[in-house]
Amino acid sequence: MASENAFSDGCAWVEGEYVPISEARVPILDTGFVRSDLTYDVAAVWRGRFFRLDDHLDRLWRGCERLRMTPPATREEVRAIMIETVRRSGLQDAYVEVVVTRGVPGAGERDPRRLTPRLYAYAIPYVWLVNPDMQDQGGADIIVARTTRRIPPGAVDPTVKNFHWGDLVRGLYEAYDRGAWLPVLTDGDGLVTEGPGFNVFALVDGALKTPERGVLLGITRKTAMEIAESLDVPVHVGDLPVSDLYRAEEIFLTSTAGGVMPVASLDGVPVGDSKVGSLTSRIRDRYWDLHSDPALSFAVDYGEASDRVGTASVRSTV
């Protein structure tokens, strides 16, 4: 009789070896944990398909190259160790992160040019942020933030994925208050940024609009504007101000978890009749759609999914 797969609630990769994701440890000293000097990137798994995962390397790789850093592993390694998280679990709908810290300092050793960086990786279960009955039924509840901005570009490079989460977390916070789901910051001067891990867009007078400044440039971003402009929609990106939110006749949010998420209502008044909007529901079926299009995802091989703990077959230098 088969024993049941040790990973089936998540495979990490942790110095060198596979293991379930509830024994998954980070060394207490690594700069990653005690100052987010790191990077990540995020793909998704659907239905047993890695959707653009070369897009999330990419962004991965320019963000060591800004972070001064370089990956532990090559690109081809990387992809192979996330791949065999997946085929691991067995997942078939899985969310995926890899990270890259600056590594463990030595003993009172502060010059980071002197950190050898380590990479992390691990695929658990996907995670909605708005989940489907929520989208369904309208969307999300969100608020545009007032007493929290988001943290400025000349601070944290926002095009580097990070865990600078202070202020979204705060901005979390002032959304429960409000009674809303989630927030949408500011950069301070009246122009809407992004939301804890989210890009957002708002259809204005017949175009959808996007911020340009102080957002990540996301995947999940990439794929409405490309589906936007394939259903002849003009889509603008640059300056969003804060009063084109409020008259905007659709507002959807965009990331890796969760797709393309409707939203419902804006500081507590309905956007459009706070029903799915036309173009929202379009571009979202598309972009599930396109999980199944071979140029864009490709099919895991998941053999036999092991229940052991073992030793990567690809090692990096950590």
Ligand code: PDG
Second form
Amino acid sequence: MASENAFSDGCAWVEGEYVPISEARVPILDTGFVRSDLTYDVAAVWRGRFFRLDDHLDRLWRGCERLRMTPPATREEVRAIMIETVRRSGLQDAYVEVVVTRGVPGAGERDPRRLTPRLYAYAIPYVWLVNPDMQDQGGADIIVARTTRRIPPGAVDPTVKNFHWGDLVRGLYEAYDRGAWLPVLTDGDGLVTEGPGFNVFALVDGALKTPERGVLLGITRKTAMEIAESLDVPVHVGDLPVSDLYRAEEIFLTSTAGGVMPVASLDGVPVGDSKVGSLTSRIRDRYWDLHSDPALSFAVDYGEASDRVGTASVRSTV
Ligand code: PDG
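Condition change, the form predicted alone to the form predicted in complex with this ligand:
Now the complete complex, all chains and molecules, led by this one.
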């Protein structure tokens, strides 16, 4: 039987309206589409609770500032819109994205300062970069990409979450060509950066290492670091040479889309005993436990349509 809720596959907010995800469209001239001139963020809802939404909004606002864009709605409005997309969808486990683009230029307009930013948001079912079965069975098979390096920070600032995924997608194809699931990209000078949608951690000589430069400052990365510290495991944020990755006792990847994800093999060679490492396992369990912690999460009210999010009041500012 078809669902009675038109939003059950996902709900988007586009130009002041909530629409079913399959009907959501972007204006073709939006510079987000034609220039990747935007920033975005993704938060998760797990078992009906948003996780660290304020951290994601902080990052979105920082990104807008760096891009010299003023978001077209207040932080409270964006927060309410994100919650409302989830509420309408009814999804208990959701991937909730919000995008701020530079806007839609008038005829012949080339000056980005003259555009009015646009806001888009949507909630869809939760996304796993490494699915739970694969995670339980030891994790992802990954490679260090040889043919593609990460875009340098001096070209595109990786701390501003962006859609410049050309290098990451090219890396994915290299992973598939080499029989692996995901690539990790280097900076081209022997240091690990990140991969398509995740940060990287390695347990080396009893300490966790994760790159400092050339990466998004992931919220899951931050959570994993906090958990490691609570377990008295030293965390070194700095250079992560590829050579350290090859001698790591454990490797894991972090993303809002999948959490703390174990790595089973690197370039075809098992990491550790190719079962989920004990530290990775402890951090992963704690990560999911924290999703019900009221200090870091709050429940979505899935009740009747609320007038807290008057579309009209927000529309006037978007
Ligand atoms: N690095 C990159 C390039 C990312 O896109 C992401 C997140 C991360 C690191 C990890 O950040 P965080 O822990 O804050 O999630 N990317 C995914 C969206 C992209 C996808 O693969 O769908 C996410 O935000 O879930």
